[in-house]
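Just the one chain here, laid out as structure tokens, in the form predicted alone.
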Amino acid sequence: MSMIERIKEKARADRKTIVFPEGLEPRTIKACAILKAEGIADPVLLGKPEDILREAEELHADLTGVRIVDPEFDAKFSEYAETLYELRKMKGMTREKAAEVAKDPMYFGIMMVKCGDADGLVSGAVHTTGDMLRPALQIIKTKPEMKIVSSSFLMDCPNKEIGEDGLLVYADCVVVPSPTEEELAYIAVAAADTARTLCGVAEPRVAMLSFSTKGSAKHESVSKMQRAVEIAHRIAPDLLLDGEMQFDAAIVPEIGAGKAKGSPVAGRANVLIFPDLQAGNIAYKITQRIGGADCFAVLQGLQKPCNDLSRGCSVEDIVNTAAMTAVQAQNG
């Protein structure tokens, strides 16, 4: 069974409610029909029911049992608007403005998650990452122990001898362009938690990557990763985390033993933290396109899960992301 199928099985075992603000988007409608039919999640589509049902009929998508909510006319609208006002009034939000903003499906969906009427949110088939992340940070906020929202890419590689039976978790690949050493440390801790709770990795082993292994090169960017290691050890002293190290030293046992003798991580890493977004983004695409890995992305660090899609996503991508969001919700 592949990693994503295992995640879907987890989702089915404790089904969660996932809200989709882009309710009229054709791929999203098809995905919600699949999610309901296969028992992966209980989807909620936001938008005008008559428009969504008309689109579903044209798509031959069976939305039987799928909840459709028109934000402006939902019974919870006034409650959400008032809650939004209370949350944002110190930032200049008025009740009138809150009532207007709450009509926006993205904000309404975020409020559903905030108020416990949905367990997670998935968007991005139409909207940008910022369109979702901005209200999520304003309303749901980061976990108390986490100072930053970042991403992890779950790389399910054909070579099962690397990582955790072929699984490597890459971070951060899409959110934070130039993380500070403190941000790198929090990204590492979050990625380890993603590996543990979402992928079922019993023992995350985190490598902080560089072009240097254990001081083999001298440069400020190397020193930055070394400082990130120190900070991560303070934040999560029980986490198996080491660095700085090169990619091959992190995942190849023979090279790890030679370059980082005695390291609890070298040669055995299953979570890889890149020094910046350029490196992470390039690496995941190389692993996907040349290495033949299946690739799945999630956001991490929010108090409740909200995940972003590529605007070029497929129906299958939406189903997979919803399943991962549901499993994240299971783990609080």
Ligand code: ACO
Given for the second form:
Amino acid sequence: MSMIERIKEKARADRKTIVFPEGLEPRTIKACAILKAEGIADPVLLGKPEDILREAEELHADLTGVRIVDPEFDAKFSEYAETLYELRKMKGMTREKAAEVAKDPMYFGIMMVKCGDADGLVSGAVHTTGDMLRPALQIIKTKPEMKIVSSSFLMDCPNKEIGEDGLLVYADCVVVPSPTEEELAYIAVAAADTARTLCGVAEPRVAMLSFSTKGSAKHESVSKMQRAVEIAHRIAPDLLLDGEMQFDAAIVPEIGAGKAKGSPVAGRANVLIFPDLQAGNIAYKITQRIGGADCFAVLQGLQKPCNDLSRGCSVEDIVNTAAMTAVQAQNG
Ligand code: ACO
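Following the display of the form predicted alone, present the structure of the form predicted together with ligand ACO.
To see the whole picture, the full complex is given below, headed by that same chain.
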């Protein structure tokens, strides 16, 4: 069974409610019909019921049993607007503005998650990453022990010899453009947690990547990764984590043994931490496009799971992301 099929199985075992702010979007409607029919999650579509049902009919998508909520006319609307005002008044939010903003399906969906009326949120078939991330960061907020929200890409590689039976977890590839050394340490700890709780990796082995292995090159950017390693050791002393090291030293046993002798991680890393967003984002696309890996993205570090889609996503991508969101919600 592939990694994503295992995640779907886990999702089915304890079904969660996932809200979709882009309720009228055709791929989203089709995905929700599949999620309901296959028992992966209980989807909620946001929008005007008559419009969504008309679109579903045209798409031949069966939405039987799928909840459709029109934000403006929902019984919870006033409660969400008031809670939004309370949460953001220190940042200049007024009651009037909150009542306006809560009509936006993205904010309404985030408020459903915040108030416990949905377990997670999936969006991004239409909106940009920032459109969803900003309200999630402002309202759902970061887990206190994490300090920062970031992302992991689960790379399911055709070569099953590398990583964890072909799985490599890459971070951060989406959120933090220029992480500090402390942020890199938190990204590493969060990615190890994602490997463990979402992918079932019993022993995450984290490599902090660089163009240098164990001091082979000297540069401020190398020193930064070395300091990130020290901080990560302090935050998570039991985590198998090492660096700085080059990509090949991290995943090829012979090279790891040669360049980083005695490292508990080198040559057998399954979680790879990139120095910044440029490196991480480029690396996942190379692994996907040239390496032939299947890739699945999740946000990590939020108090409740919200996940972003690529605007070019397929129906299958939406189903997969909802399944991952549901499993993240199971893990709290
Ligand atoms: N973790 C936790 N909180 C954060 C983070 C973070 N990483 N970043 C920002 N915040 C908080 C801020 O503290 C602030 O909270 P507050 O309003 O309560 O004080 C709030 O979020 C908004 O912060 P801003 O600085 O105003 O937000 P910004 O405009 O910088 O946007 C964002 C944040 C959206 C994450 C930005 O950093 C970004 O655009 N990142 C890159 C996203 C992207 O385009 N990725 C690549 C493409 S996706 C792909 O290829 C699959």
